[in-house]
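There is one chain below, alone, in structure tokens, taken in the form predicted on its own.
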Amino acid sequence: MTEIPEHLLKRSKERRGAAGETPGTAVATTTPTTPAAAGAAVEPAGKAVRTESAAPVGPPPAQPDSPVVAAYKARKKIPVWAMLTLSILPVWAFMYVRALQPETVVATGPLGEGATVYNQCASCHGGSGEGGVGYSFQAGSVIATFPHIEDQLRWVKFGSEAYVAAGVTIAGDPNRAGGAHIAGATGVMPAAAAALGLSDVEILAVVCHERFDLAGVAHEGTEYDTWCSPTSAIFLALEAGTATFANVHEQFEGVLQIGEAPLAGASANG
């Protein structure tokens, strides 16, 4: 409510008297009011108007961590040195396992080459020399049939058909325990030279593999040193082409003739 000064009231009365208005009539004096601001409270007349501004709205209070998150934050972190140690554990385990495995010995010389050449013989004699269409080499059987390696080299080179054609029925020991093996009795033995295209040094290699690996004979002794060891002088001469099966007996002492045609096998005592 706005109060009007006394001198203004007096002046107003004088104006009303001059205009013929009845004295004593109250004249309502209004004063413009400013519209209330949005959100301000309007108080009754005669009371002071108090306008309150809205308090600024802040961010909502943070929610407490769940038990899982709280436990993760409270857990001790793994130190850097431990992480490095854990990262190399797989490598260490791999190297440890490799160290426990026995080292594979790779054969060289005739035995190493013979294991590869034997793939052409496996279909008849078995992958491990256990036998099939052809005879078995295992448990020393091939040594019993051919006590002299020269007889086996000749048989492998020329094959069963050449022996049958030459009238030679026994390529190995005629006095073999359990009976001599007769040429052609178990089918055709292909000629390694003519049919398979093997050289003299390849035939020696595969025969060494059959006698010392598949037959299970120890890698030692005169025959092994002379024919089948990595340092065999005969193997090296055949490999270099300075010797052949036809003349090897002329170049090396104590070697039986292999020759250029089928021959009867010698006995163990022959």
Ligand code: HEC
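Note that the rigid core is defined as the largest set of C-alphas that superpose within 1.5 Å between two forms. This one's a predicted model, so the numbers in the text were calculated from it and none came from an experiment. Positions refer to the first chain, counted from 1. First, how it differs from the form predicted together with the named molecule.
- Comparing the forms between the two forms on their rigid core, the Cα displacement of Ala233 stays under 2 Å.
- Residue displacement note: Arg11 has its CA displaced by at least 2 Å between the two forms (rigid core superposed).
- If you fit the rigid core between the two forms, you'll see the Cα of Ser66 move by 2 angstroms or more.
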The other form holds:
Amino acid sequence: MTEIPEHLLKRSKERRGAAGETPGTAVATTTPTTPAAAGAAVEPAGKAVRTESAAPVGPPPAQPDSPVVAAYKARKKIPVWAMLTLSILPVWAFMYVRALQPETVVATGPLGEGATVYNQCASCHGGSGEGGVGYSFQAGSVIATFPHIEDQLRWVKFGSEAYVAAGVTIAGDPNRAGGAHIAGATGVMPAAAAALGLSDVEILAVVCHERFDLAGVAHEGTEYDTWCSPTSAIFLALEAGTATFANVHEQFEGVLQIGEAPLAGASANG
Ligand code: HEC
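I would like to compare: after the form predicted on its own, may I see the structure of the form predicted together with the named molecule?
Let's see the whole complex now, leading with the same chain.
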């Protein structure tokens, strides 16, 4: 059992003495006015003493407003309709600034669009074209396979199985430095058109991305200007639907036939 130290008992007694309270006086100050209150007042005397000992604190008398507060209260208030109108201003400003910015899709051209389409190829060829299930494109490797962009466009559009089925055994350059790539030798390259649902302009875009971004060819020269620059006439014609892979060689000078079925590829000078 813990003993209460003597000095604490003493202090407690002194406090009660100073308050001059007894259970009797407490009851006197809390004269119940209603039967309910009377019921509530039936409490152990000790408890009543404690609750009644705090002097009742009424609301403090109202202070007169300071000049600042008075001026604030007397100010002209903004009407509700104006508040509503003003609250829409930031939204309007945001939309206005957005409307001033040029359409980014047009500006990015084949390389910008191709980087997005490439998400459908990355699982097999690697996020940076470093290779995986499919060949690497890096360090000019894909340029060695397809010295002519038309041969790569055709290969990607129809895929390895169509080449094997058509009896076209080599993908691209038969005299490829480091050895020709034999169709179907390392696995199945899905047909970008039939299997992945890509359009001709999307295939051009992704092939531009593979050659000029992933294989690391400088963004200049005849092939870049003709096929892959943002102002490429062929890209714009494919996008507008005025040309297709089937007829682009008839519409533009110096373009090899892509055609509508697998064809053997050519060497750099062939
Ligand atoms: C399911 C895996 C897979 C996907 C997805 C895929 N490829 Fe391929 N790709 C391959 C394989 C496997 C080969 C090699 C096929 C062979 O041996 O004939 C290949 C070969 C290629 C080649 C020839 C490279 C060379 O140097 O011989 C190109 C170009 C190519 N793919 C482009 C693409 C593009 C563009 C896409 C996306 C639109 C794509 N691939 C999506 C698996 C894939």
